[in-house]
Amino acid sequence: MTAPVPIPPLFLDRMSRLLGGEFPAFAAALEGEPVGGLRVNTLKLSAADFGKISPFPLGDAIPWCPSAFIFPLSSFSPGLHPYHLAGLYYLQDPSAMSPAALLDPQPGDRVLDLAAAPGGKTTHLAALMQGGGLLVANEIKDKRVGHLAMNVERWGAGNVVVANETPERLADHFGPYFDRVLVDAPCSGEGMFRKDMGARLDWSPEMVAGCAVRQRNILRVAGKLVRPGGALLYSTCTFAPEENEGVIAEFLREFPEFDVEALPLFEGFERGRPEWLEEKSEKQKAKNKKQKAQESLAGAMRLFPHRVSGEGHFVCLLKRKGAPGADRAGDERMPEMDRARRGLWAAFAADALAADFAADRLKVRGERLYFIPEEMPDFGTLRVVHPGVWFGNFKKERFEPAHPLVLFLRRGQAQHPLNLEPGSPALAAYLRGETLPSGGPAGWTLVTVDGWPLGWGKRVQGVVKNHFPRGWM
């Protein structure tokens, strides 16, 4: 067995100075067992209903996220269960559920998740928005955007656009367009020391300083995307004051139109620690503007692993003053289906589906058919991976459904489903990519697990050919 990586001594020294008498409990927590969380997809079922069908025992409900439960990481493998493939839940650190919950988006809002991969906070935002409004999930790194898209697809939300852009290009295009913006900033990862040995290896004081510079630059651009009257939530999974209160203090000096909004105190939450910021000079200390900004930082929130069931986190909500101005984005002009394609889609839907979809939200992009959000702005030349739910492709004289359509469907929305039971040989065979014997009408059939949509099959002469995506097996 590989020996555990020690926690960096310089980090421990700093936290000992900052925490004082609390430090022994904090240090002990970092050497303890990490805590997991399971968040139910309330777009598909309630937390109470999931509790009735859960194949594994669930812990206490998480106070700041009523749709989630504490989950023991070492006891089970919930990521391998078919309910997970069907998008019934997301596995996430309980502390990481606080940013979306505290941003509190509403149905009909325009929301931007600026650094969204792998998608935990995006899926949480989508559930809170009940699938309404517009949610742009952006990821700048090409290597991570695919994982984000997969998690968004599995969630089955109809209001998400997945983008692959720089914050600067988004700000230049949209301007102050969004009601709420979430910046879960790249950080030094100190809050993950309990569960991630790589974070311990990578840490250094220089890394903390470099992260703070990058965070200030990201937040500076994010502020330009928030409409007057809107909200900007900044979060990290680190304890370093330079990356938390320090970044916010610098932002407030540059953007006086923003104020810190005091967040609610759930059990175990702590207020921000403006006193942890070092004063650079007596002259700066005397500036009333700076003093006022630092005092307001107490409205932010800190989560420590010795106080809550979760890892380390920092959250700060900023409100922009003023009334909303004119929109700059304009309306999306994606083409609608032509007559031939409408016929192909209608024929497929009549044979395979038991659901209706708003015709004005069915749009074409190349050979693909998408179900777009109810409020869809013009993205211009921005890189958009998916402008909504990918329903399928138009082939020569036929429509071929895509896997995201499966996960967007709800129970009972298919004409001839093939239902498989958890733990059955047939389900195991399907998830391995094998064909299944099955009587019934020829054509596309929805394969379900306990009635929950799981994947496509195509029935030909009593055999269902497997169309479950290889990358998901």
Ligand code: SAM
Given for the second form:
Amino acid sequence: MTAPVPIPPLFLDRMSRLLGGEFPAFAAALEGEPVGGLRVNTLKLSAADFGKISPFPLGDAIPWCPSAFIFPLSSFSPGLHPYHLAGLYYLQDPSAMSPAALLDPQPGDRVLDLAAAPGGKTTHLAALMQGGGLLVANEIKDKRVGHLAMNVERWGAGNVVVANETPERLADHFGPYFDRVLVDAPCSGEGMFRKDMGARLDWSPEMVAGCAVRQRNILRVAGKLVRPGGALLYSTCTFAPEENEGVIAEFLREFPEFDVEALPLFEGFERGRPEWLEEKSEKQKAKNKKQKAQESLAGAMRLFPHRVSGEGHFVCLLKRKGAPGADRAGDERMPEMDRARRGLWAAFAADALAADFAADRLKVRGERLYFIPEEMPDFGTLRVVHPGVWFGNFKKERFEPAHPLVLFLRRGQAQHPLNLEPGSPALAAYLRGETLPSGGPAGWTLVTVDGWPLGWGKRVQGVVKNHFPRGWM
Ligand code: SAM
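Could the form predicted together with this ligand be given as well, to go with the form predicted alone?
Okay, now the whole complex, with that chain kicking things off.
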């Protein structure tokens, strides 16, 4: 348990001025229990089917995200359950499920998640895209991109490229390439005050002002990545108007080719509050009043913890006018397997797998074999952490499968798997990294929990050696 930290009084004063009569309910909600959410991985199973096997009682379905349920945060440890390791669900604040749902990506789209770590919205976008098209999950910070890669891996989507780039370098390379871009911006985190004591500690008016500058810079670059006719969704988990309506107002002044698209309101959702910007200086007020675009900011959406089951959020959808033009980025140029490697892969696949993968999507990077998205541009010199699903490595005389291949496999896609029951001593031993006694053919064996792919083992003389990654134990 983290020790409670008082909510910053300057923040409360300001919210009291902005919210007026609503403030007492808001302030009481901020001191209440945070609400959790569990979003089912619909790439692997439906929400209804998860409901039948869920080891924990689930709350109500979340209206704006039909694949998710309200979930009591304190009573269980769902992050430690083997179903979590098998990628059957993601734990996420219900409000944070609104951006991907409202961006509404389609299976054939080219989608960019510009600020993606740790990957909550990436996994949601990937599920909505049903594995089709291209989803670039980008994170600027080296330290955070590993966590993103791990969550993408767990999710088992076949259309995700994990990149570690600046927005500027992406825009220089791609230009207006993407059908949909999500900017889930770094923010002052006021919406997380209920569950994150660190956010309360870090907050200051100067921090809010600094975040607004950074957000304006990020959004300005993000606009250049959206194709004419495409959509840009901006979201934050903060209440500060200068980080929300203020950022959008400035963006619209600079990019008149974008309009705010009014979002549908689910129960408890509130409209954007352009009038909150009037709190600014007289000079700024006069400037703002000239801006007609300001009115359209009411098409944005605000989530407040006293009105919805979830934390604080802001979401605004921007549509770019016009028709798509020619692409700047050409097709990918990753090499295919040579004859010898094709043989090694085919031998492994024949022994261990019961699945076919499109040959033209199997590409090589160094020693690694990747399964790339069906739509794959050239990334040039951009820093790509994973250009798709890492299937494994070519060693001298053999192919060695990697963990992401496990999570990409569906039930029934392996030969002679070793199935372990949840709660069994054998499963606990496997997750501790121990070997397991098991008869059957020698070689790579998929270890499953209740039939859900969980990790690799290698059977040698009646013993399955453990290949579950140490970092996941
Ligand atoms: N979308 C993520 C999710 O749902 O799990 C959360 C993203 S978090 C709110 C914002 C991210 O923006 C952080 O991972 C942070 O490292 C990244 N970021 C920080 N500065 C940035 C910048 N200048 N440009 C792009 N991203 C930045």
